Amino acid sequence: MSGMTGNPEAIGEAIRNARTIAVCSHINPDGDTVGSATAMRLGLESLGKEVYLFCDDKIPDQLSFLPGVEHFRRPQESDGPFDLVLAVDISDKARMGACELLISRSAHTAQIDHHPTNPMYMETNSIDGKAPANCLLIREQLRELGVAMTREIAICLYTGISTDTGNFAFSSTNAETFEVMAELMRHGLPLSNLNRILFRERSRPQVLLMGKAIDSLMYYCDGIIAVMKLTEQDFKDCGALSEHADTLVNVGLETIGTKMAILGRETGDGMIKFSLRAKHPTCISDVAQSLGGGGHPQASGVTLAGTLDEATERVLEAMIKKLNGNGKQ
């Protein structure tokens, strides 16, 4: 598509000279890393090449209808060589988690991705910030390849595009979008069965675990700012894992009048992981890099040591400190 400022060309030719390809998803995968994956997966096996899945972190239950989903594997599970390592809607090297191991069992590296804050980490580069979902970038790039499209490479392109544009109610969602969505489903995309599985339907441990997080939820700043905290001890009551509490953090941001929600959980290990949100204009990647974090203007996260309290106190502290420098928002 003309709108695309990546370089699927410099990716294609890494592709094209490498026999055997490592596709990296980042660590809490979502749909769009996940869809990411499995689709340039689909498309480099029918140009003959040999790829291997891998991601740090189990694949949410909630994607396991993913065509190829299940040949992802934990990056400890293979010592290579690779002739290149592809690392897929992975904003920065910490992201990768364990799948950095594999840069060095690999001649080559480069990554597709949408995040602005990317510092370009990898060998060949193919990065556009204003990308709506990486998996536009996907399907720029299997396009480059001359890779034909599928009803299995449909679905997961439409997994990465959907979730990541909010079901196409974010504001980063563009016309571009829908032309992709019309290529998907002319190819026979099950679209009404899959809406369903992506955002109609919760298991029971995550409407469990969202009572959780509504009873925590506390208003600052005149209801500016929703700020909701998930203990250890909350995903242990109801039987939740990480995974369920991926989109909560939405909750906060849909009471009127709120531009900012922010939620805390704590991960087990001494680390305390925020989920950050905001109402266009507003901007929250800011926020999450002052804390070392990142990610996109409206959707971003941070991952802090301490307490919950304390940590929740360090966040509600810099959104507020945002709030006061920029009056209007």
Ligand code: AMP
The other form holds:
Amino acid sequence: MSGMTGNPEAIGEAIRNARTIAVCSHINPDGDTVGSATAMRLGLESLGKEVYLFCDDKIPDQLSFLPGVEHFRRPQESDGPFDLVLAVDISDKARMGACELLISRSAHTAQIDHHPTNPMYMETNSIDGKAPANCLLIREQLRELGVAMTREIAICLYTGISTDTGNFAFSSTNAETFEVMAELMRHGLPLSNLNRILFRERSRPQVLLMGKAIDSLMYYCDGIIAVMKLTEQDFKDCGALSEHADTLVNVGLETIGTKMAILGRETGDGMIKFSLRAKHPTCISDVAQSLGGGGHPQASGVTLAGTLDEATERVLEAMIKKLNGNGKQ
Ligand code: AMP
Ligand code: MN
Ligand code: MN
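Form predicted on its own already given; the form predicted together with ligand AMP follows:
Now the complete complex, all chains and molecules, led by this one.
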């Protein structure tokens, strides 16, 4: 059975019936999808499974401390077949990128996810749209499988939980989040060290890119909307990669009075990737969905074709339309 609540028993059964398992992270990987996959790998290997990690994009350097992250491969590098393909934190099939190839090379398919917009695209789906981080669902899954918590698994889970809750600041953060954190601390989580790597340090290209993003900042609708843009040239000037722009949208949202912020970036392949953020209770996922993207109520994304200026105009128009009452709050 599948539904909009987690279903660890069904996933547990699929895992118990498999020997070879391909675990997939989403494109533009973040701490939650990579933390979910690396925690799963450690847990499943302790059960004697043969586990393969896949992602269609490079894993950001910032996450290189994650135990086992070096096992990630591009889906094109694998022949399969696998007994089971397991997607983690992947809101829809398109976010698998080329990992979608693995579906036809696997006997069974399953996913664990926490995006309310998930259309349940696998055979077995465990979706809890209320979970603040997918890593909280992974921890539940590992318990269901009887996997013992270790310091290494704690490091992976903390990475997803802290990054998806904005370092325990988003309104999604709940009592259970801290209960799980207490468990991770008891298993030797090096909190201060990881917190510095994830939240208190930036590489030099990231700092330079922040300057470019702030230079481009424009406000609309009395400052309710903040818009930033980064060109391919900006990335070149800073010696920066696309991943270095991943949290910069928050700089616009930090402005007092701003309720919605977007950051558009040229990806180098003619497409423009947008990060959309909103302050609770303002919702942004409806705007992303209306343009073909998706995500969480306050953190969504969409990728559009066109020039940076044209595509940004389209996103801005959709936001203004929502503000003018053609959508809810
Ligand atoms: P990002 O701005 O890339 O950090 O994405 C924010 C959130 O939106 C993440 O949880 C993603 O899963 C989701 N998201 C980003 N891009 C897309 C997209 N093109 N389609 C659906 N969801 C997306
Ligand atoms: Mn997530
Ligand atoms: Mn994610």
